[in-house]
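A single chain, nothing else alongside it, follows as structure tokens in the form predicted alone.
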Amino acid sequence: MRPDPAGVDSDAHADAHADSHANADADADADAVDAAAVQQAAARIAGHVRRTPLWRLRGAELGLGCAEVWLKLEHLQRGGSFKARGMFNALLARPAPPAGVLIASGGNAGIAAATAAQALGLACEVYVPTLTGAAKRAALAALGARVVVGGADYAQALAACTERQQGSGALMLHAYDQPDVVAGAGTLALEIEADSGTGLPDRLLASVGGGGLVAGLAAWVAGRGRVEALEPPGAPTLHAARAAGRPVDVGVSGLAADALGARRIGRIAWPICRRWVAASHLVPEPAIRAAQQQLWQVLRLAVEPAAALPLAALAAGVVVPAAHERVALVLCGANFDPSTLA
């Protein structure tokens, strides 16, 4: 390779130039996800998604020392997860594509996209990794989606989906890295604030995969409360990015990998999280499983492991709120095999 006149390798210079453009695009997309965008999303998807219940409990009812625990029951959402908000918002924000939609997903985003596509009369093709469970694959098939196994993990499924989209005429949705998808997720926080009767909680806890959920929540809260991110050790996208000071690839493994299976934090989520997310925590897998069982045995709430991270963080002492605090937990999904709760 020949050095350029400035003495910098020309390929490296080109890569750095491309990276700077990518970062600028990500910052611009992140800036587009603000409270106004969340309000617009809420108006757009009203009547298409459910306004899920907010259940307020005394902390003592769950063996916790905080004053109140608010459970946002988003596992009751259409398609079984919060993802329906972003998918409906993305499809309603533009003219319907005649060729339908494509998406790569570990399961929940695909189910949400298929749910939205079916409701709007569109064809849907979903690329899943081999680790996607049978329950999620069956849900996709029941919604009329064409299911394609696109590789061993989410990143490989995304690559296969991207290749398929080229020249297809279909709209490619992203599980977490599009402004409309992130703004749609933020409507959760808008509802919590509106429905609580007392405004925002002191803390709002949510699990992280690619970061679309926590970024949407943080964009709405915008420093008016404490948003904290939770991840299992086997999929620490945000935690690793915070440690490195930039998004980095991580390995993906463990019991929540099909729902929290991104290799790195989303390009839109990263600048939002860097600005507005107060902390990220790793939650041990035994605590996640115990919290999932507790939600079922004590409250009869059947949720997938990814949805149990917020309670697990409190029960295991990973997050320790003060005695007077009100803590909101997002129960983000329920697409799993319920026989595992026996």
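Alternative state: the form predicted together with another copy of the chain, after the form predicted alone:
Coming up is the bare chain, nothing alongside it.
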């Protein structure tokens, strides 16, 4: 693993270190994340998360050859990313722990956990590495979270968080590798199907960090449409797992590493992806940056780099839909500095 600061600050490094807090058998957990679990999650989180708009555009509007592009504007979600769905689902799925909630994350998952805990009146502690900047710490504190600097890097923060959890009675959340978190993310696909007016799209594209998002989508779609996974070359967890036939560690670097910089595909996500995700693609960094700019300049959508991978894959010809296709893109987050668009 390269010692990349952006990567070390990521939500998604937990996987290689998180064995201690999730003892159930991963395949059994993955089996538990099916369409019924997604439907339960949707009922649970309704009224707690925002039903974000689904915007249908002609493909030509974005210079694309497919009939339609459906944009799920999930970057408008509470806490600025799709992660709120999983965090609310995890906290609402069981009686509220009096000792509150713990999570190790300096990124979107930490913000989402703090947002959900605050809304539900639960105490929340977020363990961050020293690398997490003052602005992010202040944002977490503004959400009512106690911010604890757990060590020099993410692994140390996670270890400190895990140690704190022992015997505390607090609920420790994982950024993506828990069944409730994956099922919560899957509610995005349920909403796309319900809100389009014409059912599922022909193809559904989403970014992959630890794989919680794409696994949730795939669990809902379950072969009724094509779900495809997109990764930056600097953090190709699913791509590498598919090549190796099993989850393997990857390096973490690049433009979208702060949101997609997982070290390894999730244990919950992997069997779901193996079964239901039709393809995984690497999207070149310059295409990601160009798509982020295009989303602002052409559509006035301000999104973080991780949210631009689906459009980047289409614009760069990495994914080439047929002329008749309706392709849905999940815009997954907007926790970034908007001055980078100017």
